[in-house]
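Shown here is one chain on its own, the form predicted alone, set out as structure tokens.
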Amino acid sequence: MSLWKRLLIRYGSFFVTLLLLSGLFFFLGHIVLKGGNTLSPALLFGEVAPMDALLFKERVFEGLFPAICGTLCLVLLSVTLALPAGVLTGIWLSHFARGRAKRTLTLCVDTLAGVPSIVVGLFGFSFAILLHTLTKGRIGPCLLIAALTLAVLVMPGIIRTTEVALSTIDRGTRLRVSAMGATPVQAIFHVYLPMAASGIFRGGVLALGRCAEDTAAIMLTGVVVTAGVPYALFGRFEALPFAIFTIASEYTGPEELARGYGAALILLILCGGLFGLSACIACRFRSIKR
């Protein structure tokens, strides 16, 4: 490769990492100076004073403490319900399946990956009035509708890191184990799965993210703008997105406006929150396995 080549390549390279990061810290500085000023007890608990509003000893109206509770329940309830069916998944498609089974099933996968996420959300609703009618009216549009929902949305991307954490192992460890005598069960579960940890565990990260920021899968499954902090898994619930979409297209003046900025400015503080916490459970999980 010609000096000229190894520059453009060099430089450009630079050039295009550097605007991407301009890029995101304009993003964010935006949002912090249009959002820093309403930062608040009013924004998060309204009228009603804090203690009692985390104590739940009074429903917040005007706040979005109900909206945050909602985020954090969304976003665990769907994790919870998409990474052992998504690493599952990944783990038949790296060590059983064989030939037709796992070519259609890997374009199932990926096909539902570039799914976009409001059809992914008519199918929840779908699911949603089918519960509406076959429970006379008793279930409809809920947490643990949207939740489902999310799960399916999130499960495509836990299933591909699975099975790419799992195809890294080499084959020498796989020879030594099979030489040592463990079933292929016991290899997986007791070698690979702790060799593929952290892989794994970005794909849940990931998942992470995409259920906190996620509003057109929620937007037809149980969201809803005054419902409060979230009493059951079948009730209504509010969520941070959603609130950022009804205030940014429902907004009368300014100071709603900024409302709308402060609403994305704890999203971002509260998705920040999961990640940094995700870290620390991955280098504690880390420090253990060595």
Partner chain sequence: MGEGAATMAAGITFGVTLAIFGFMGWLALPLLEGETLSTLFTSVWNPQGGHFGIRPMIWGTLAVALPATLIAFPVSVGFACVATHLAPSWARRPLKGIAGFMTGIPTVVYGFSAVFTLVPLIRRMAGQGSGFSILGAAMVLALLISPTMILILINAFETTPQIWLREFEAMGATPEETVWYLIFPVTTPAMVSAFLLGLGRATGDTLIALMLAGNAVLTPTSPLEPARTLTAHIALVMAADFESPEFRSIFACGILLYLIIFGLTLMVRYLTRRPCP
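Since this is a predicted model, take the numbers as computed values, not measurements. For the two forms, the rigid core is made up of the largest set of C-alpha atoms that agree within 1.5 Å on superposition. Numbering follows the first chain given and starts at 1. What changes on going to the form predicted together with its partner chain:
- Superposed on the core, the two forms differ at His30: its CA moves 2 Å or more between the two forms.
- Pro254 is among the residues whose C-alpha shifts by 2 Å or more between the two forms once the rigid core is aligned.
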Given for the second form:
Amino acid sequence: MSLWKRLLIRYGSFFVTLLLLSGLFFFLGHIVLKGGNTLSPALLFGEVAPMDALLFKERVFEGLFPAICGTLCLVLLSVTLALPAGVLTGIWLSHFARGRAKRTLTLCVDTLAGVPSIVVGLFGFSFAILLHTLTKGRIGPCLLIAALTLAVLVMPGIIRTTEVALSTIDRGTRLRVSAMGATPVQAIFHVYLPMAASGIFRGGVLALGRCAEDTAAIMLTGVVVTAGVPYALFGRFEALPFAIFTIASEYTGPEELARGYGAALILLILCGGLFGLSACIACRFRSIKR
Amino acid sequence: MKITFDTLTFRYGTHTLLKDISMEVPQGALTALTGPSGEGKSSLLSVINHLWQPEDGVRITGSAVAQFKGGAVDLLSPHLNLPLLRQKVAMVFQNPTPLPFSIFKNVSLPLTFAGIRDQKKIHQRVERALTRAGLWDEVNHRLKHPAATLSGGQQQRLAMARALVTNPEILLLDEPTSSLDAESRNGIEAQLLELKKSCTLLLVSHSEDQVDRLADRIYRLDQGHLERQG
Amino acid sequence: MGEGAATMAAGITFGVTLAIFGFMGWLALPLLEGETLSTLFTSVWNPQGGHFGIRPMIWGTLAVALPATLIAFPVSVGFACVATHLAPSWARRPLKGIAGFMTGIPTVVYGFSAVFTLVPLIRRMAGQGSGFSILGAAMVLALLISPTMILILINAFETTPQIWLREFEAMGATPEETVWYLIFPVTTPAMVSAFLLGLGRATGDTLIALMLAGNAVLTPTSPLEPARTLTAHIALVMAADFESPEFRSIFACGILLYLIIFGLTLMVRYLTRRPCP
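Swap state to the form predicted together with its partner chain from the form predicted alone:
Below, the chain from earlier opens the complete complex, with every other chain and molecule after it.
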């Protein structure tokens, strides 16, 4: 290989790596610098006393508190809905599926993983329309529908992590467990699932992050600018990413803009924290295995 | 508690691992199976607890019958109740690989599989199994610790305790001491001599010395053919 | 019982995948009647006048997603090479960690940051327009889809058999030669699937285009002009009246996006299926 080509490969690669990292630090640094100053109780609660807001005594209008509550409810609800279905599908794929059925379902999971979140949101919205027609207008886009939509969005990830975690259990262990007199179902629920628990847990944490950041899907399924703290499954709600989005396009003054930076920083910390947690789980899991 | 093979042939794909095997494993004794390394011996064990699958390409002809307390069982029947069979025919593998759970859970799992829920009974059975495997005094104060913290010899005795916890009538041992040091090996051999009073043992070992020390009856498997040696 | 529950869950997953398509088809069905259909693939979007052409949006999607992927792909390949072979070994783990961390960064945060940094910058440099343009959207989108591609590439680069790597080392190959003559040839299918999956993510992303591309219904001709993508179009046309043909037409966009993703998925599967022994 000529020297020129070698140098091109080496320094070209280092250059694009630096380019990517500087792009990352440029955008995130901007948020951290601008958002760092805004972090204060007033950012969350506006003019309401923090204790009153936390105890739901007084409604917060000028702060991010309702949006954070909305995002937390949404995230927990969707992952609660997605986990059982996702984990069970993962189990089915790794232990019971054979031949054509397995190929069909993996194709479904791959497709589902790629479907844009706005299209999933459109699905959630059509589902809401269906319910709206069926219940004669009592149920429309709402927290539950949004959570269901996000559950569909994160299910493929959970299915895959479950399947991968289960498939790393080696043949020797499987033979030993059968030799102990376990039926296939007993083996899965008493041995394989506990063994794969940290991998599945990690998938769940990543799903939490995905739900917290997604905006497009909830835009069509019931998120609004002001709704207060979520009060019912069938009510409208606020969410942090949507608040950031609306502030970016419709802010009216420097105060609101500062709130946008604060919200972006909070969301970044939330997602970064969830990612760090999942990395910790992966790290501990690896050290145990050694 | 007696096992009888008659003209048994074991094919794996296009390989014939066992050819026209006829043998008898008597009750309450230690029968040893020896011979050069290869897959034949382990395959013979897998016939007894049915740890083979037709889907893997295994074909078996001939007959294999085990005489249990409750009656005779055709080991080649496709309609066997496998979990029940494996409660009666327990197995200890060559490498001790404890599952990533506590010591207690490692031993009590087979009872869970057998559908035993009574916690008091489970505790009694686990204690008895660990005692029979000669491990109780070493672990009784740390049953909740992860099994991976045990030493190699202890892990193999843990595997024995796990095999014994369902009170099996037959215990299959696939080179249980080959990965252990001399001291741990002596400990396990002492437990085996103790166990054969209550259980039918079938030991696969490539160590002639060990076989001479322990066995009441010796079979030698070579190139798929079996002959009795003592 | 356990098996029954698992089978049921698998059935739900299967059902949902079909239902997404089915629901959109059901709601788009009225388009087949009437005159809406004939205007659907024209380039005029004028709901008041009965024109529902989505062709500008198709071009807009292409104009944003394709350049983004074309920028992101070489960057990702370079980054993956550095993180697996070229960087000193102490730096590899942190680099992989950063790539992983980047997958978790919320899209809306990138969008928000870019609205107040990149957009004014483009406005000043171009000296015309608002700064909301294809260029800005494609650049941020490239940053957004890179980590996905990087992780696939790193995974592929690292599964290259150790024996081959050692053989190359024994032959006296430099890291650059190993990358060029060994890693690239054996991971070509993985590299193509990384490209396709990146393209899929770029096509499907809504927020970046919605926040940065300007959303004007125009067939784009220059990178400094605004454009509206299919995804942004869906987000923008949220008429309250769900009987209107305008509203129906966004389901056609949804179906189109779904089919694009399905096609890309099929291609990736074809590329990554195990070679016959």
